[in-house]
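A single chain comes next, written as structure tokens; it is the form predicted on its own.
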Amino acid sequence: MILTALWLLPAIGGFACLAGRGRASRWLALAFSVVVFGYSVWLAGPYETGQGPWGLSEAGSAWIFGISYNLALDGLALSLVWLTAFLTVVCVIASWRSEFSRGYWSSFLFLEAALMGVFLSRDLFVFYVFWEAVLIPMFFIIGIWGSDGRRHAAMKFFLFTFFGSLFLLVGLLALVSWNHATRGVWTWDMGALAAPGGLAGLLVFAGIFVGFGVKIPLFPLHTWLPDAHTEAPAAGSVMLAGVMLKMGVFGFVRVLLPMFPELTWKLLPWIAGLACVNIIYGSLCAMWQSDLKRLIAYSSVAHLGFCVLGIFSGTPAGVAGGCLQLLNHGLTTGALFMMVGFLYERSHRRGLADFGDLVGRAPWLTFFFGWAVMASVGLPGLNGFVGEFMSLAGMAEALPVMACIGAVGIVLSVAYSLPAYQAVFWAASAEGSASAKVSDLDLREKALLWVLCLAMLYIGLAPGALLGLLEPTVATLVPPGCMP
């Protein structure tokens, strides 16, 4: 039970907060919280002592049809299993002031439970109820609890993924059904699934492809994106950018990678390109933006290009980049989105021309939120850095000149960062602007964004400790003479 009690504790404490009255929901949610993020951090001793690339492993008994309640975690799962308790912690914090309904404190922890089980599961059934389960708590965040146009944009984000999950849930029973007829055997294990080859293998790649692509999201499938992380609460977009969106990335190298080397390298050019257009298509629709979330949000989209080009380089170091950027981008723009949420507290505005000259209001928040755009753009000794530079690195010794297209939105990351972070808090203000309205942080804020921060700056100058840590996931994706 060592590794179900990591969805089983967030799934009891979401009960719980549903039964509490009034603040105790509150206290209940930050305690579960707190509890789950201190026993991730113990399951490293556990883990540390495991052998081969899954350090721990849980099995059940098999079901029907070869389903089995098989649960393992390897050093990705562990990174992301730190990250989403981290985040949950965070937004609890961050979301005190507020006067919410125990329904909202209910549905953070019901959604960490989900994910936390998207990261455990081995069995891809129980892999798909987990994926479908985190869409339920996440729409409610943003339809009940989000801004004016939350009920459309709720609505939107449940099409879409819903309409994603089906693709997956298609090339899963068709993986599944193929290798029952060629083996005579029922499994969903994912150790234990081969896949087929030619015209099948190619049309069972390309709806698990679409299924996880949908969440990433990849080109042209993001437009719900933008819509959710605008009108979803603060908390809400930090857990949308910082963790969901990790799960697109994170079925790729679960799934796809392993079961299908030889398809992956053939379609390589093409994935890549896709990935390319993600970055320089998201990094200009981010210079076309006037609202400071959507800005962010499009550049999450450009952002996730790189993991992408970083786990189908097929290269050592492109695939830890890849990986190792999954954790950065959940930490930087977990900050950002947080601090759009403090500036929306203060003075029910997010547009770049509301504000100016908050340097002298909010000389601590301009201090933090320079910090993570500086991370953000690939600042040298800071995570971003990290990530980007192995993963373009990767890339460049499998395809270089899509190694230099996705070079260019480093650049243009640049262009509509540092002009929008001079917009807000640097540039004199208007007449009737909202800067009057906001304060500066408070000490709660302070300690928060302290701890990303750091958390930011220590990956930057020292990644080797979680690059040790994805190093058994890295060897398995990438073995000896798999790919030219």
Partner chain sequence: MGLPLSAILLFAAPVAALLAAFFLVRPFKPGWTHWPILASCAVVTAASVDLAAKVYAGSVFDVPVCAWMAAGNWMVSFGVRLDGIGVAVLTMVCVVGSLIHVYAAGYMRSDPCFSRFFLSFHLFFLMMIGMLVSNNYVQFYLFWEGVGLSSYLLIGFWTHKPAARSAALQAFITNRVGDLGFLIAILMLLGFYGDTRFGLLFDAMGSQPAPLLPLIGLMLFVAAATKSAQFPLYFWLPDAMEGPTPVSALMHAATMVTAGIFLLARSWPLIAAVPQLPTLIAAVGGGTAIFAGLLACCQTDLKRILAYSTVSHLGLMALALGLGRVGVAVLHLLMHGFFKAVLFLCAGNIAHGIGKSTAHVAEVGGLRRSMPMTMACFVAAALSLAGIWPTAGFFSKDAVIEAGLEAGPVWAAMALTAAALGAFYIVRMLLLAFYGPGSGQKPGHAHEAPPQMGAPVLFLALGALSAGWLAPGIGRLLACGRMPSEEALALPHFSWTVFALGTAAAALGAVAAYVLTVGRPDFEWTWRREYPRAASLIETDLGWRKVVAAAAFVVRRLSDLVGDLLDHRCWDGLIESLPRATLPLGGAVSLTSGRLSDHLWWIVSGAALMLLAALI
Second form
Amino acid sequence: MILTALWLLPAIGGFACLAGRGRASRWLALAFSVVVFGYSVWLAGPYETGQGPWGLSEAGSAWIFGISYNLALDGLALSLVWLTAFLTVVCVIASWRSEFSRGYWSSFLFLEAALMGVFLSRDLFVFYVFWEAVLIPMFFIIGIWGSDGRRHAAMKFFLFTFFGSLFLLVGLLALVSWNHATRGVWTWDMGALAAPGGLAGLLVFAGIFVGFGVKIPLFPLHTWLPDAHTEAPAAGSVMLAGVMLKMGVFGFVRVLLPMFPELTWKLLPWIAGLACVNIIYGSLCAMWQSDLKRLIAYSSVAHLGFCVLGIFSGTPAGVAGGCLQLLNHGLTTGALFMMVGFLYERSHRRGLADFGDLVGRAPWLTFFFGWAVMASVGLPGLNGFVGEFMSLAGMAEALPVMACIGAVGIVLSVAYSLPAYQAVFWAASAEGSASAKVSDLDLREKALLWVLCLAMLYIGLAPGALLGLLEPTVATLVPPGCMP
Amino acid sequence: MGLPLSAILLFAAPVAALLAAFFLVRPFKPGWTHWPILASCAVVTAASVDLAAKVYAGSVFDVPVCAWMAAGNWMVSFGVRLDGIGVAVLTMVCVVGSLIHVYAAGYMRSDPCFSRFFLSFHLFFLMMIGMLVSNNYVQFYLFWEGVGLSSYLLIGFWTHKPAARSAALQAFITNRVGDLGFLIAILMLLGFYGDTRFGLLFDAMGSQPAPLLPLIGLMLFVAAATKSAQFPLYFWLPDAMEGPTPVSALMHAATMVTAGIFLLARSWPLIAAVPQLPTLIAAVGGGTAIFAGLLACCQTDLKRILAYSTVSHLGLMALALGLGRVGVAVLHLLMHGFFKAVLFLCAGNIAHGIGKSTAHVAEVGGLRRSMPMTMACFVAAALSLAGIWPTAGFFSKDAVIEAGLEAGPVWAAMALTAAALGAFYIVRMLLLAFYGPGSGQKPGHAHEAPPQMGAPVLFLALGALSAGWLAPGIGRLLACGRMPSEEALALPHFSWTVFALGTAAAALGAVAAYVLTVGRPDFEWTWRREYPRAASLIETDLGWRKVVAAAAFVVRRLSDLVGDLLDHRCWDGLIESLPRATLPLGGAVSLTSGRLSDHLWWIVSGAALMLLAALI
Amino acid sequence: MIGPIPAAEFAVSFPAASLWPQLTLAAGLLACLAAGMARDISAAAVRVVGVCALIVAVWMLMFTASVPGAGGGPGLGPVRLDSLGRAWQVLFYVGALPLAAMLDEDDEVPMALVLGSCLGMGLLAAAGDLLMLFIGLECMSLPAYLLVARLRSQGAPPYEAAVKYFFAGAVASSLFLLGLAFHYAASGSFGFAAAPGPVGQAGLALMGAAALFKIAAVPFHWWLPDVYESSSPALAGFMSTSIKAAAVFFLMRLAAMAPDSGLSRCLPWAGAATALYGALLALRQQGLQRLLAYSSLSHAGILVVAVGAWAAQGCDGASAAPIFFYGLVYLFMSNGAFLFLEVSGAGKRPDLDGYAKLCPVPAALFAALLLSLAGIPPTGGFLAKLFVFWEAVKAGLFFPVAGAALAALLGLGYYLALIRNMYFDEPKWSKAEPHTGAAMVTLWACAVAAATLGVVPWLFSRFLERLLS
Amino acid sequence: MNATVLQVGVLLFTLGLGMVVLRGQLLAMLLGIELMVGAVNVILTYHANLFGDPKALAAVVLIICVAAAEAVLGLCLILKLHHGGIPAETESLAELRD
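Form predicted on its own already given; the form predicted together with its partner chain follows:
Whole complex next, starting from this chain.
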């Protein structure tokens, strides 16, 4: 029951917020998110004492067609649960000032409930139900509280992601029915399913790969991301970039890699190539953008390219690096989006040309934004570097050429983020610019950003704690000496 | 054996100073930010001298501190390595750095963002120290990029100046290109050997060389060439002069730019193992020396002359290193640190005197009466740069020429022409600044620099003069570390032929400069109009800046092509048009026309269809 | 839930024991007409009679175990009560409840017609042979034609839809009769046994055509949009749930006669075509009732695919569960959606703009229903679609499933568009009329049932097994 | 012999169907429907005698009764149209469309 509480609590909170009035539901949301965060941190205790690959597991009741409500928690899932809970608290505090209706607060709690469900589920059917359930709250968050282009962005986001998950559903159905045909037992449990070989295996792999690829987003399936990120409210973008992009990669680690070990090894050049394209394509697109949020959205495409590069490298360093980069990207891009949200909150504009010499007006904002940009560019000593370096080191052991192409990403990332940083914060403000309206951060915002920036520095210099947590996941994926 | 206390202090002091300055002093008394930082400089200098003494006494330290990244059997750790080369350069950096810190306290006093400057300045100091004492490539890379970051912050310190902003951006991106090479080298090393600690790596490489060793060596050279401004990627250094003068003096003359040479010196066993690489380094070094020397002769801005001179001297160090004489290169690195810092600080005083951040040759002239002390230091440093006998520069430059002579006539010719060009542009600068009539500017206007700025310059000038006598001691210090082999670190003995050749070259340069500035005073201002093509060629660094601008344009066009055309219009447009396409499709498919009889026809056809399906 | 009352103790042992639900409905009908005799009868009284009749019928169904010898036993004549019939009867009567609860006409005729139609469906379910099937079908359809004429939505042209519906229905039933005649000519009996020879096949095909007409499969679908658009939303809800479920049951009876006949082979294709056609047309509609009409067309297509898959697997009892579950979930979804139109009084899509800001609760309920109609996972709609596709994939019907899946994706286009209008736009008008108690209660019931069927299916699985056992 | 009866029945049926589909007036269409039902009754009565099975005859009576109900309902609708002033033509009933 302790794992079910992890997603049930926010769900109850969501309904509670719906009941309260505007102001009351804001306090309810804060209370629930803090309680959930506390609970997830407390979970580390029982998690340590658990044995076997799964720190904590909870077997629920079985239902028809072999579907059974099983939940489990391993290192990667626990770290992503922490990230989700932490970012939800950050989002609630960040959007504290603006007058949002109770629906806003309940949507975030429902979103958190669905995300917890995705990270916890051991059963593919339960995983798929939570996977889709994430779309609904985010659809309303983007649609109702987004900026002017929100209607189109929300529809595009929902349709595009739903289209992707249709592929995932067909893949899962085929996988389960093939397992029934060959082994005569109905089961949807991730551990118990084996992958078909030959062409059927390839088709199932492709279906599931596309389903997860849309969420990451991998290169051809990424066009929903810039619109969704640009139009979402600040806290919405933080959750979208901070956690929802991780569901795809989490799906790879939890579903694809354990079930198709030899196929992932055979397709490694193609997938690594796709990841490198993701990095370079995302960076080039980011260079062209004139809107700050779209730029950060495309930078997420590039950063997650590193995650995929790491995870598919099949070496302990690469997989650990990829998983760690998931968390790093959550913190870094979450901070960036939050600060752009603060800018938008003050001036209702987010174009690069709309601001200028904020160094004088908002020195603290400049300091924190610079810190977050340096982390996202992968400056060693901050968290971005650790994830990218380990991913590239992992891929260097598998395919050195791909590692070199991927490494070009670090130059391109500077080429698109620093000019933008300078245009907004250092350059002289044009006459029609909104920088006059930008006031410096208040205590609440500074506290939030200090927590995030110190977390970046801590992970950058001492990632040992987190890497230790990810150790069992990496060990299951890459048993020592397994890489041929 | 454990880590000596002073090694711990090397890191603890600057970090403590930075935290104290940022959290305690800056909010209450921004004006006093420099006091904790100067204290930390003193502590660090004392620690470095103490470490030098320990290493000189023969104890080399290579101590792992703690694990950084670990996954499965793969691990990267933090560690400290103190050996001959490291400590020597560390001491020079600490001494020169501390003095420049004092100078900067005076120079930047009136600047509104005084505290931000000093925090970034000391951050650089911490990063430089960290790099010099790190014991594996990944940690080296961490501080290498930290130095790049602080140079970005300091070049772009005056954010209101557009030129400073673009120079900072250009510097950071170019350095990032070099870092790409460095990262690829590290990835290959890690991929093959699994560990990048210098000690273990070079022993392991001795037994079974990695297949991609030439690539690794080349990538290391690319990294060093970018950071130490060698030919292909040097253009960021002259533009970096937009930063305040203490920044130019410390980073872009004495310490930061030498990081590349230090990297090559540190990884000499790897470089030497690659067959053609040292000769390539020597060739590029020599070429850069001559190319930059030539350009320095024609510059009109005081600091840009010194910038090109730094590029030229870095070329000399690379030449010496390429010819196998690592000791000579490091010696020249140390000496160059002193006299180049003095020259920059004097240029700073001159500019400060006439109330501008940097001085154009036309604006200065005849300052010998109004700024006697600065002139004295300038003359001392100029002699040292030209390599005249008693000065420090003489010993290291002669060593380079002697290394050139040993290697072959071509290398010797390169070294000598570089020496001559060096003498030419430094004497020209001396005459124009202190003796020339100065175009229409009253000599009495410029005033001598205040004592807080004067004193450091004086000490450095003394160092530039007397450091030469320490050469034998430095030679023994360098030999203490086990890393590069003995003969690579040996310093040449004094030989009259080299003395004669060097002094002749310097004299030739000085006379030519005298003739062109004092003999024909108007030549300076007229030759550009007489030879416009040559002038424009010089302006664009013999056309190399056009090539770089073209490359930047290509990348921007590529991002436009991919970002706008490919992604936004074609791919996104296609996906957006799909849902819109389904709307008319519905209209085409609709069967209902509204009239009852048409509908009944559908029933008949449907029934007929069913019959057909049943009967066939 | 209390256990079933042992049949022996409750059901009087005369053969008609199994027809109690139908008898209750007949009694309700007569009570309604009798009440009409009295001059000043209130609409509430009529409503109470109607709702009670339906509820008692459902209660009887749930708690009288299927009488032994139900398979067309001696003396029972044309009556046959198998578990399939009893299960689907629950759907018919529960589908009629919202309409019965919402009727507030001043006279008793509409309620009598509704009960008459339900009685027809009851007979259809209990039919032992084709003749009884025909009678049930007609007894269901004739009141429906009149209801369409009587309960009209505002601004609908009078009688046009009723005339169209009548003539189409009449032609279809005459087609059925011709099929019956051929069947009799070939086999000599009206039983459900398949008739040999081409004449028998032709007979079955014609009867199948009549069934497909009643479900509104593609070639025979044209009447549905006009009828649903011009009838009142509650009536449209009744027709889209109960009458469609009866038609599906009718088709299942026919398909069970000859599982591998031409009819069953073309069912999946007709179903997929209907689903796609309904989805494509619904994208273009501006009128909300016409949009929901085409969306019910799309769902009917999926039901036909389900029946096709059931027939392809030899019509065994177990694999009938997905069809029933889909019917059950669709019942709540469709009734709820039409009820919302009744409650909100919205006609065109722009009327929904910013509705969430005016009346958040109905808007939220409608949004939940729309998500369930679209088949988004946490709701029941997804589970229903998943089981149907599952059966079809097992039966090897890959292309029809692909067509139906594409229709589901297109469905998102218009379902989400409605949610978008409600939530993301600014309200154009400020009036928000009060909501009657009965309508809101039923709307709540439908929305909660549709949403939770997906999340707590095991709660219902016991109910399903008991019914289908 | 029963083939010819089937053919006659089908002929009559198609005649009725033609009347319903081709004619514009609703009354004529109503007659068409009655004709179609009549054709079915012909076939059924013949085969009832052929198999000597009285149930079919009972079915015929039932079918006639149902057809009568349909006719009543159709006439009622047509009368309502007439009272409403709408001509009982299929052309006039064409307002509802996509």
